[in-house]
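Given as structure tokens, the chain that follows is alone and in the form predicted alone.
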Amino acid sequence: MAQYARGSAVAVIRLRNPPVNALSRAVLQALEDGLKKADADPSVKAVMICGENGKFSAGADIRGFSAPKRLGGALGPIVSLIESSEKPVVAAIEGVALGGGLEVALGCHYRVAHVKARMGLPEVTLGLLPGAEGTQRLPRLIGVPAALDMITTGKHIPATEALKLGLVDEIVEENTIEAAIRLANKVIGQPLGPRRLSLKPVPKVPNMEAFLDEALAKVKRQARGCLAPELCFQAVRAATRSPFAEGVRRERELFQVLLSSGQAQALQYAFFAERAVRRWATPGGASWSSAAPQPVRRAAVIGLGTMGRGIVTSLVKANIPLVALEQDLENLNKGRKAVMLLLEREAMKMEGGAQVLDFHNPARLQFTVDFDLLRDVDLVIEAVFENMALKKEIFHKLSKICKPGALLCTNTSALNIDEIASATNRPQQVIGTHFFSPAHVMRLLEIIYGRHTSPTAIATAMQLATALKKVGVVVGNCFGFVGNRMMFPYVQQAVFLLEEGSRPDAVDQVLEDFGFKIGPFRMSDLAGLDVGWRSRKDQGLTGPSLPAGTPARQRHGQRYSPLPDLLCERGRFGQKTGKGWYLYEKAGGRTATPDPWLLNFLSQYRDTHGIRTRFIDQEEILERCLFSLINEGFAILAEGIASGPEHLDVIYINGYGWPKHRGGPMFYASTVGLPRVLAKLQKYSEAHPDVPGLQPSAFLKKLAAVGNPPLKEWMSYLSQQSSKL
């Protein structure tokens, strides 16, 4: 609700809807009633609007977004009502003023903010635009460049920046509400015309049209097929070209387009999915509601290669004291240098922020080669390279040295957690923490429990994810876990498409046009082809342990492509060697150009193996790569490796560059329609009977047979299935 109270000459309207004073219909109604009451009361000379409990308002309640048409429609007229008041209205902004909350403040004639408050219009991140006249008022207040930046990115800005931009009139360190009442008393009787944003002209920019053309190109580049940033831009552009009322009409039209685009649904689904995965459960009955985490007062990281350095940086940023350990002094010094460089960079990014990185203090970050220094840590993350024998040797050592309650984590992308745990005397304390590279940047943390992992260990790893500002997703133990296991068939199809007649740049282009940040071949060059090669050699799929006489393009009766192995044998490991699927300007180069040598090599390879080159269209590239990945997702759900489709989607959005505006692979499958996904897989499977990844999963068949049930009901069909067994 909004509470109305009259002080001396200033009426106070308080927005009340804990925890963040979301603008529900009831709050808006009470706000409107309060404004009309103040207007009608001759003893009231000014109005002050604030929020309850130190927060102004975080905007519309996102759960009401199924009906935001009504909400946007209801809020706009109330913002206009505030602005047209004959008595000055002052906003006292504490905590946050986001979305509709900031739009309410823009309707006020004056704005006072607490120094720690944050403001923003984050609607774009949910596939929408500010729908209560914000795209028209903000550019009039702070100018087009700053308004475009805020509206098209959805970023939150601190009060100090808001003051510089002219978004607020003053900032205070003490009582914001008293300061706002003081200001209200001071401005009683002053003319309000100049303070009404709808009457202000948009500040001129030299060469406005040229500036807008350039800004649009930039927005399109960053949006990668996401509609909302572009439509946000169009709404702001309307403010520069049309009178206020016409701009508002355009804002409403564009809002409706977004509402019906499907992207808004996908982005809102992603928003809720990320919250849903915090409530983890395992088939054994352990869950977030009953398991309590252990405190982590001190941690350790073993191995200072690329992953270890990123993990150390993440822990330092989270203010967790730690020990960083390497096997010998040479590697330790190399690792220390690289870590310090990363931390210097992070510290520079944070300059002027509230938090200061304290990484020169040995009590916070200690480098060593001495395992004995791990005796009193609460948690160890092992980050050496993917080699089972090495990892087991380290875990055997840790179980002798670490205190009994210490959590032993392994940063592995595919290895068996139970086998690693078998080297210890405390398998209940062993858990997989699969970080993504670069570990101090990527938000995903796959948390893998083994057969013996305790609920406390899972809860502690999830709490660690939160402390590191990462999205933790709890999954079961199998080769490749969830993310990489779904990635295998996707990459496999991409390589098969090359064999059959496509090119690396053609495959990458289709997947990047779909919205992936980077296609499979660019990704492989970036990660290094030698990583997969080492893993395939360990599995006996290639290299010296492959039995003589094995057909080149078959393993265990299934289709296999030796193409990546052949490139590795020629020392083409990707960016690090300057050559991989693409050519780079130098070793370590970043700019990929198609390599004529590779196209010639592919053509010879097809001749050698009698493969007839055919033209492969974009639709086939997209469907074979994506539907094989989705198909593996259904197999993972059926095996109970993940507890719901949202888990798979959150993993893909946060760890694998899946376009967020398409809601994740399983959500995408539900929008394409499961019967269609099934029919396409059947078609491709018949054409390639020796590729198991294209044979439709039994769970997908079951769901398609009952029509196309909503995603949230999928798992209920699984339990019915198992109860019949």
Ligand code: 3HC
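Pass me the form predicted together with this ligand as well; I've looked at the form predicted alone already.
Below: the lone chain, stripped of partners and molecules.
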């Protein structure tokens, strides 16, 4: 609600809807009532609008967009009402003024912000555009280039930048409310015409049309299939071409298009999913509500290879003092150089730079080959080679050296957490922390609890994720956990499609058109084909430990493609060797071109194995890759490895480049319709009976049979199912 108070000539309207003062229908009504009351009261000479609890407002109540009586459209007229007030209205911006919150402030005649406040129009990230006249007022206030940037990216800007842009009139370090009241008193009686943004012309840019063409091309390039950025652009362009009222009409039309688009629903689902996964629970009954984290005052990272370097960088950025350990001096020096380079680059991006990060200070970042220095750390993250024997050896050592309460984390991609924990004297303090490469950039942290992992250990790992500004997702222990386990059938299908007649670039193109940042073959070349090869050798699927007489295209009675192994045997490891599924300009090159050698090799391979080449259309490529991944997701849910489909979706969006505007794989399945996913899997599985990944999971079948319930009800069918067992 909004609270109205009048103590002097300045009436105060306080937006109140904890925790972020979202503009629900009730808040809007109270705001309107407050404005009318102030208008009607002759003793009131000015109005100040602020938010409760140090936050102005995070904008429209996002849940209201999916309510039967939708919120969209209700706020614009209230912003106009503020602007048309005959008494000056001042916004006192503390905390955040986002989306509709900032649009309310733009309707005010003056804006005072606290120095620590952040402002932005992040609607684009929810698949929308600022629909309360923000696309028309902001360009009039700060000019088209800056407004376009804010509106099409949704970025939050600090108050200091807002002041430079002219978005706010004043910033204060102390009491924003008092400063706003002071300003309101000062401007009583001054003409309001020049302060009404709707009356201002849009500032000219030399060669506006050429500027807009270039801006549109950039927006389209970055949107990769997401509608909202382009429609945001169109709304701002309308401001440059039409009078205010017409621009507002155009904004409303475009807002309605987006509001009813599936993409807005997907992006809003993703917003809430990311918040829902913070409330973790395990089948054993541990949960976020009862478990308390332990403090991490000092940490350690073991192994400074690809992953360790990024993890160290993340910890330094989070201001956690740490020890970085390598196996020998040569690797230590290599790792230290690489870490320092990463940190220098990060520091350059930050205000305050290297001094803020303080990474040259050995009390904050110490490099060593001596395990003894790990005695007093609160948490260790191991990131050595993916080898069970080595990891067990390290964990055994750690359990002897580290203090009793220290948490021992392993950054494994797929290995069994329980087996690693068995090498220690404290399995309750062993947990998987699966970072994604590059670890200082990627937001996902998959947190894997083992059979004995304590709730405190899980809570501490989740707290670490927050400190590192990552999204922590708690999952159970199985080979590949959630993310990689779902990835296996997807990549497997991609390779099978090559065997049957497709090409790497054709498969990649279909998945990139769907919205993935990078298709499976480009991804495999980037990550290095040797990584999977080593793992398959360890599993006895290829290499010297493969029993003689094993059929080339079969393992344990299931279809297997030796294609990736054959490439590795020829030294084709991907980008690092200049050749993989594609050809690169040089070893370490990044420009992939289709390789005639590979196409010829594929054709000979098909001849050798008597495979009839067939044309495979885009639909089949997409469905076989995505539906097999989704199918594995249903199996994961049924096994209790993750506590809900949101977890899988958050993992895929933040760790695997799944297009956010499609909401994640499980949300996507719900939009396709589970009966359709099931029917397609059944069809492909009949055509390929030796591929278990295509056989529909029992849980998917169950959900389709009970009538395709909405995603948020899926898990209730699982408990009904298991309670019957």
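Positions refer to the first chain, counted from 1. Since the structure is predicted, the reported quantities are computational estimates derived from the model, not experimental observations. In this text, rigid core is short for the largest set of C-alphas that superpose within 1.5 Å between two forms.
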{"query": "Threshold 2 Å Cα movement between the two forms at G610, rigid core reference", "finding": "no"}
{"query": "Did I401 shift 2 Å or more between the two forms, C-alpha, core superposed", "finding": "no"}
{"query": "Cα displacement of A679 between the two forms reaching 2 Å, rigid core superposed", "finding": "no"}
{"query": "Per-residue Cα shift, I171, between the two forms [Å; core superposed]", "finding": "2.9"}
